[in-house]
Structures are given as C-alpha cells and as structure tokens.
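A lone chain, given as structure tokens: the form predicted alone.
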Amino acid sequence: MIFSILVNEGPYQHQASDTAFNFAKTVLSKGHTIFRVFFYHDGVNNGTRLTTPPQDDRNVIAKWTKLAQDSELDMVVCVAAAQRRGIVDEGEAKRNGKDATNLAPGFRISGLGQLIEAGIQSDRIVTFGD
C-alpha cells in the first residue's frame, strides 16, 4: 500500500509530530511505501535545523532527518505556511531578501499542489494533528 502522511502540529507543541513518525516507520517496516510527507500549518516547524533540544529530551527533527535519508524519504514543508513562521531554504532566503536559512536536511519547501499530487499517488493520505 502507498501512504502519504500530513503533519499539521510542530514538533513539541503536540504529541502529533511523534505520532506521524512512529506511523511512518511502522509503513515503512511493514513494506509498505510512503508517497510523501507533507509538513503544513505548525507542523513546519519539523523541518528547521535551529531547534536544539536538551540533551535528555527527543530530537524530533533528527528523527524525521534521520528516516528521511535511510529511507529516502520526500518530506514537503508548504512554502506559505514556512514563510509565515520565518522557515526558509537558500531559494525562498533569495527570493525574500534574507540573510540565513534554516531548514533542516532531508527536506524540501514547495508548495500545496505536492499535497495535492500526494493525493492522487497514494492509496491513502493519513493526518495528523488539526
């Protein structure tokens, strides 16, 4: 079975972030595929490298870098939900004259037609967060 899995909720305001993951590596255990992750709303704030996380608490992001590069993972961000919480790559830092980037490894930004096409690749799409 394909899944694509939409993260709505940042990664430590919500248990969402951590939940999308263990689905993720469960699919992939299984055998099954992942078309796509898409990270939209708050949940693009899984995909900034900035965050440094105690070194007794989980590393919510690492986890997602780590999945993403030993199971070639295509992780979206969505561009206009990135813009609004200041999550730029060098395109995006260009494009809106800023100095620094910050999104973390193993992720992409792009835009809402990635979701749209997640849809259509997949055989279901699963949520998580509001």
Given for the second form:
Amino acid sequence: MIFSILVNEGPYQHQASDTAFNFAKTVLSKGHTIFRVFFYHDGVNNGTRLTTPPQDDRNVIAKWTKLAQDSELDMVVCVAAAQRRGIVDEGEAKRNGKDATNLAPGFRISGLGQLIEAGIQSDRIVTFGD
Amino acid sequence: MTIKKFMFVNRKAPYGTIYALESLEVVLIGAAFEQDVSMAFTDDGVYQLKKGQNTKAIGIKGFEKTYGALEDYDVTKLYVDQESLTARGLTAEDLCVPVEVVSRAELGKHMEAQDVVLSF
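So that was the form predicted alone. Now I'd like the form predicted in complex with its partner chain, please.
First the chain shown before, then all remaining chains and molecules of the complex.
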C-alpha cells in the first residue's frame, strides 16, 4: 500500500512526531511504500538542524534525517508554514534576504500542492498531531 | 489529473491557534488542484464561521472574509455539525456563509464517502 504521512506538531512539545516516525519505520518494514512525509503547522520545526536536545534524550530531527537518507524518503516542509516559523533553506534565505539557513539534511521546502499531491497519489494519508 | 474527494475537518476556534488559518490555505490549494473539496466544521471549529468577527483588539489579522471567497474557488460543500452549533448557542443564521447543518450521523456518512480526510 502507498502511504503518506502528515506531521502537524513540532518535536518534544508533542509526541506526534515520534509516533509518526515509528509509524513510518513500521510501514517501510512491512514492505509498504511511503510516497511523502509532509510537515505542516508547527510540524515544520521538525526540520531545523539547529535543534540540540540533552545528550540522554533522542534527537527527533536526526532520526528523521537518517530515515530519509536510509530509505530515500521524500520529506517536505511547507514553505508558508516554514516562513512563519523561521525554517530556511538557501533558496528561501536568498529570496527573503535572510543571513542564515537551518533546514536539516533530508528535508526539502516546497508548497502545499505537495500535500494535495500526496493525497492524490497515496492509498492512505495518515495525520499525526492534535 | 485524478480527482479525489477531499474533506477538511475544522475542529478549532479561529484565532487561539493557527490551525484554522492554515487549514484554509490547504483548502484553497486543494481547490486550485481541481479536487472535489468539502469542509466540515465541528466542536469549536463552528466558531470559524461566526458572523461579524473583529480581531482589531487582539492584533491578529482576521480571515472571516476568506470563507466568503470559498465559493469563487468552487468550494461550496460546507457541513456544520448541528450538535456543536447548539452546544454553543449558535444557529445557521449566526454564520457568515451558507452552510448545510447536519447531524453527527450525517456528517459521519459524508466522511465515509471521502478519499482523503484531513483534520485541523
């Protein structure tokens, strides 16, 4: 089955991202396909490489990055939600005159059309959030 | 392009959190992709449609007008949960756009008929 995953909450404040991550790993281990993971609302905060949790805690962002790299996951951060919350890649920094970037490896910034496309292309789209 | 039935379920009041505003943004993109879009309003989500919103005192941009523009995007299927309205002392006359007020059971049937349900 083809799944897509929508993550609507940021890391640590909510369990949503952890649960979405575990779901994604399980979906792949059962031989299913993930078309896309889309990060929306505060979920875009899962895509900043500047996150530094205490050493004895999990690094939610690094886990996503590793999963993206190991499984060739397409992980998309919504551009409008990212702009509001200061998640920036090189293109966005240039466009908006910002002097820094913080998008974590494995993520890309794109539009909401990617979420609608995920709905069209997937058999199931599963939401994690409040 | 494949056309799927998308329902956007709105459960939260309009300004306390950003869910309502960002949900509207997805609805408009869904409509731009020429999908079969409908919206449901339940729980505090019914407040999103309350007529006469004035956000001046809280310094947040109001977006009541956007609901009125949905029709221009061919988004005309707006379902409002009767129980949620009644529990908040509201009727369809208090709302800023024409809607279909439905029972929870009817809303469930509409949800069942969808390909994609996104809840905000």
